[in-house]
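This document starts with one chain, in the form predicted on its own, laid out as structure tokens.
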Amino acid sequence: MSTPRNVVVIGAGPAGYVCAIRLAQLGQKVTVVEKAELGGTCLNVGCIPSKALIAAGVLLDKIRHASAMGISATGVKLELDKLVAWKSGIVAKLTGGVGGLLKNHGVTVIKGTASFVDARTVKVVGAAGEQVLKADDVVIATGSEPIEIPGFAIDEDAVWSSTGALVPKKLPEHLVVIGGGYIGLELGIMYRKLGSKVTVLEATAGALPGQDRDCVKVIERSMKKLGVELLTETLARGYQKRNGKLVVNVTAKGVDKTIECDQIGCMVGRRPHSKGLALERAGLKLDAKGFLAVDKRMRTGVPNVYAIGDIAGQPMLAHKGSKEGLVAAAVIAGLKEEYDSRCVPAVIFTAPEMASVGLLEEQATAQGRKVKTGQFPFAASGRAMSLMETDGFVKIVADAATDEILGVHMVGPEVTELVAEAALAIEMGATAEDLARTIHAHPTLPEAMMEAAEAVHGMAVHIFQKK
């Protein structure tokens, strides 16, 4: 493309800022509008700060159990204010880095709230007043916000969203978490490891709806061992303040009861953020779930308007948004590009960790495929033993006819790192035999991937498989 296009990107989260940088790398003139902080939810009040606090909880828990290794530690205490400050320091470094990258690539950043005047005009209202931006193309990357449920207005005091849970003023004595999805479990388990009593309320029959049930069972057992109370088929109805405490009203398997606590976390999920954008002025309309429909080139129904990240549909994951941002940037720059990823990995930082990519066994079967699976337990891994983390396994779902790997689901130590190999295998169209024949370093956790691939064929070496 000889003439640079003038592009306005609304939102500077993992979708928006990645798109803006790639646009600049491809020679376009780029302006980013961000109403809050660079980096969006992920860097400021989501992925990064939560994983920092989770890492602290994991370390504290390891110290408590280090006597099994012959290491005794006394006088260990948690200084919450220092922990929060350390977490904030990580966030500041990363968001500052994003700002530096945008500046170095010549991207103009405007702080303020954006709304459409028409499909090629964006109005920005900020501290500096009102600006009107003309654009050849507009990219919507506004992210998402926590869902609020009736009876639990989020005030970040009595009722936290995930945002409030990441900046605690004190450690709760008893935290009630509404929602047994990945956000609720990650933060609930973190607070349990930091020392709080934790009760998780989940409306469905089990934790982590939609995930591999064999993996979830491992996490549910671990929660019980940790002392995290999981109440399934339980609906939260509301709460009252009474004698300095919070009393939560619930219906548990048809029975009304109350739970007394000092902190509530409402973590039932997130919804795309579009309020105030005046999308109708650009000729855009949200679907019933609040998403903007896009094609494989990230184009909306209006040819020069693109949508990426959480507002462009499920899964609402940072890395999926970043990929979409790269695609949109390439298309705008005139390159032949489209979103053609075969799989999007999901990582859950529970205890133990869980990761999944590709099809579940039941999903593959529903597609009419005959499948075969292989599973290898971390209890048979020397590396896992040395880490004192032997709960869990790696499961591979393969096509029975072609041996192609359709999905990989794992729970155990550092599986959030191991899943990258599985994602690459699926993207490359690898077979279980391909993975089994690949030499894996010993002693390492990825050997479990190789052994699970062998197990697909009934040939795992370090476990006995009945014929």
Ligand code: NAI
Contents of the next structure:
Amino acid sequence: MSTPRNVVVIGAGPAGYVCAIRLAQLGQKVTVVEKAELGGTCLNVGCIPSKALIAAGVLLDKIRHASAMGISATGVKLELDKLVAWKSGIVAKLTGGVGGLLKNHGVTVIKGTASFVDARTVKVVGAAGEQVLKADDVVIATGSEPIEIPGFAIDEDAVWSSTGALVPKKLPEHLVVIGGGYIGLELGIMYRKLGSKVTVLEATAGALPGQDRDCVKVIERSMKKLGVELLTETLARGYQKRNGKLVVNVTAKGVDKTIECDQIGCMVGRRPHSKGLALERAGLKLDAKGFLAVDKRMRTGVPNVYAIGDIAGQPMLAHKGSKEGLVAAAVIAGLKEEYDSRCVPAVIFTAPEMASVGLLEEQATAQGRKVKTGQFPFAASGRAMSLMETDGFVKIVADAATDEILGVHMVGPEVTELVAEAALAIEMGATAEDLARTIHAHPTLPEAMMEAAEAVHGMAVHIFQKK
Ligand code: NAI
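Now that you have shown the form predicted on its own, what about the form predicted together with this ligand?
Below is the whole assembly, all chains and molecules, this chain first.
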């Protein structure tokens, strides 16, 4: 085995800590520098805590609507402080687990803020003072941070970012969410299910820009049923505090108006985070959007410096960062490895859930491909009926000439789980026929995937497809 390389990983989110563990598994000498908590945004103030609160909202909503199943529950109440404590317990368990894993793999963890002295030297300022680390390689995994917009300084009091929205001191009576993207919809719907009145302001013509419009339509319809007000083509301009209330100024479809509420959530996107790293001292330069450009081996323009996760570009998703971490670790360890995944699945925990992988129909067409699609509604699924969740469908986009599956977009029950099969299909270069011929267990939700694949050829058995 060659001499271990001395690697410093900056940032211990799902990109950085995964990279560090893999580097250790591959025999390298690894130090991770983290200025906040292990686990990064995902574990501490993102994916995990939000999904815990969302699960509570879903359960509460199910209990309220269980009478159709003959179950009536009385005296159901939400104890917000207990919910927040339960959620924090999950976060603590997971971040503790990451700490344990790093320790068991022999990774040195330093708490502090890192900055470059040069491409092979990193300075760390922490509670224990200042130390200087020499490195053969440096991996930058510093993630991203919420974007602020003029008129809405985030104070995590009157104006929450997604971070503040995960530690509510009281349930808002009326929450105004700015931004109808991933975070705005997930948290807006969650608060509605917990009992708040919710208004979502979205600048563009519809929620979740860039996602399959047929899927989004289902979510918009369900938000209406749930009582979440979605104002599209609406820009938030600023707010004032008046008589103990918050008054939000908006321009809705060209008309100025005000909305009174007691809580504002600003969820208008995230931007890459690299402040204070002194990248220029390592000879690194950010692109126009603040990302570090990398090649397929996660190398920046500076030979021994790598970048992974949100700082390395879109999509800003934990699992994409983790994958990049594994690639960077292998490359540093001298293995022939590159990022060559065909697709990155995306999951959105709305009601119903939405998930998507691969190309949208219009993206495939724009690439000059002829496509055919197949769609199967959950309304025709026995399993979905038994769950009382029949809204939504699975849509498969396939190449008309080769039958190869190019994209799968779905909205409905448990689709955030179903998307794994779709990602595997695309990664393996499967055709719609491959999926259609695979026996799917009955009665399960993934049967909808098989039937959508059959529908690509006009042969779905449980819906009538006109020739
Ligand atoms: P986003 O980019 O998904 O959505 C932001 C929305 O705000 C857009 O629809 C935009 O049109 C709107 N907007 C911007 N300025 C506005 C204004 N002044 N007034 C009204 N609307 C305005 O960003 P979001 O939701 O903050 O999420 C950031 C990233 O975090 C996502 O891109 C995603 O990668 C990641 N994420 C992933 C999740 C998951 O995987 N389930 C969940 C949450 C976030």
